[in-house]
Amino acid sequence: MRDLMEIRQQIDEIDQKMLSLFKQRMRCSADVAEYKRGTGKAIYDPVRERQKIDVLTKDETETIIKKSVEEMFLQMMSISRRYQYSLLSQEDAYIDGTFEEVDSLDINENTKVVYQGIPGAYQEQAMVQYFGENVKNFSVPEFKDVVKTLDRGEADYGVLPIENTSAGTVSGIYDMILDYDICVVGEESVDVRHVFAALPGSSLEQIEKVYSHPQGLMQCKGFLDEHPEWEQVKVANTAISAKKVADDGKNTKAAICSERAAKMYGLQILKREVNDEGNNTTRFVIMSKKKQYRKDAGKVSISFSVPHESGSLYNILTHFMFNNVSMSNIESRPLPGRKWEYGFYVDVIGNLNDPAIRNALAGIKEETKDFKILGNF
């Protein structure tokens, strides 16, 4: 049996030779990047890479060795590509040709903002927190109406919910942003503190019906379970529930809504903070047709799709690791009409002017389908 120290010494010598050859290979990769700089050829050539792997593994009969060789060279080619992107990313015109860097968003006395719902909705509260009480605004019935209004140029900014700490991602919002020529330019978080409100002079003992959005009813389940005799009625949003109770004028009806909505429609608050979780926050995105990002923006949101193949998503996400970019969120969805293909929405920390962000996005853009920067905010 060979001595362990002797074996380790031999491995160390092999590793040094591999390191020297790897550095030589990376220098060749730099030369390839220079060639592609002059010819405009794409860095990623999957056909060439597959042919290379087939040549390297064709004579291997042992499965574990064959798979290991394939994995090693796939990773080496991936590293080479990322190195080439780092050499060429500053010349990528996609970001500079699509987005404008600004000191601040163009918000003035003529700015118009659209949101979904009616006055008193949490969407309206997010709008007020971001733009102030005096901003010109109007509302539309559905989420999709917000993006359609922006796309037609009938408003400067729009507000939509994107995520809730207890309910998760708001379904369909990412797809709406993707389907229209708009981008995310800001975000605002609103603490969701539901109140139980009724007509002035009402009491809990008189209540027979409770109105709210389905999420509002769900988020207050503990409180509502204490009163099984109450009929629960679902409406489009929490502000509509407050308006309905006010309009109906009956002491037997109550609403689960925001304190802002209760005051706006002249209701009396019978109980505050009736939601089960105290830490309940909804994140809203501010959207615009103008492709702008602030110099101090700190989050980039992108979308892309990859085929349903082993390691495909991993290989894309390594662009963030290689460039030391932190990922803060990832969502996935199946692509309609494209069997076993998935779309991904990813948020990362950074600014479109950061070299690391540009480098990572250059690689992802070239190696995925349907790539789009949804915004920097």
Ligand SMILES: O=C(O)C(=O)C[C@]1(C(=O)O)C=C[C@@H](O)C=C1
Given for the second form:
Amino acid sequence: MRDLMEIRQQIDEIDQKMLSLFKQRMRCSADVAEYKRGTGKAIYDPVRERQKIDVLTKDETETIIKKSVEEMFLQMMSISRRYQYSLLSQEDAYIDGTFEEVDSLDINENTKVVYQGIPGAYQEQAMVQYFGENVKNFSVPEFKDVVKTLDRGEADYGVLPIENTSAGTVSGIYDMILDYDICVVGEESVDVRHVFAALPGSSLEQIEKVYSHPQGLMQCKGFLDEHPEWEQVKVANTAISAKKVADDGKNTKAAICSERAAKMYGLQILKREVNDEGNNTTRFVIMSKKKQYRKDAGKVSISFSVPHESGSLYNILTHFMFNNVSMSNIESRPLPGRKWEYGFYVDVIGNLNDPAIRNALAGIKEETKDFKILGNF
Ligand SMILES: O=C(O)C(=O)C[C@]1(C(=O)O)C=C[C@@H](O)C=C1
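Now show the form predicted in complex with the named molecule, given that the preceding structure was the form predicted alone.
To see the whole picture, the full complex is given below, headed by that same chain.
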């Protein structure tokens, strides 16, 4: 058996040679970046990378070594690409130039804000929390109407729920933001405390039907499971459920809604805090057609798609790792009509004026499809 000290000495010598060669390779990579700056050629060249891997592994018969060589050279080329992005991304062309940096958002008594639902909805509460009581506001019936209203320029800002701590992501909201080319400029969290409310004078024993938004029903599953005899009816919004119970005027109907909505529609609260989780918070996004970000905004939201292949997402996420950028959220969804390709929504901590963020985004933009900055807020 060889002596460990002796083997390590040999490894040290090899590493020194590899280090020197690696540095030479990185200098070549910088020269390539210079060439690409001049010619506008893309940094990422998957055909060249595949050819290199094929040449380097073709004579190797031991599978584990073949896989290791492939992995090592793929990593090396990925490092080389990121080095090139860092050299070129200082130039604005490499990132979305349509976003304008502002000191603060323009909000005054003439600002028009649209939210979905009716007064008393959690969306309205989010709107008041974010904008205060002095802006002009109005509501529309469906989530999609918020986005359409913004798109037509009939409101300056829109408020939509994006996720809830117990029910997860509100599906489809991100997709709507993409479809309508609007961006996220802010966010606001609202503590969701549902109550169980019915007409004054009703009792729990009389209830036959319970109305709420699907998420309202989901968030109170524990309480509702204790009453399997109740029929659950989904409506567009928790405040609409309170209004419906009030309008229908029947003691057999109840709503799961906010205390504010129950009071607004003259209902009696039969039970408070009916949510499964004490800490139930919904995060809302504030959207605008104007592509702006506050210079102190702390979160960037992006979307992109990658083929459903081993390592494809990993390779993209290494751009964050390499640039020391922290991710705070990731969502995936299959892309309709595009078999084996997946769309991703990712939130990272940072600002579009930060070189590390610009660098990471420059790489991701080039190496994915459908890249889009959803907002910095
Ligand atoms: O040959 C190039 O075009 C390079 O940019 C160099 C290199 C490499 O490091 O080998 C890096 C990125 C490309 O995707 C392909 C290869």
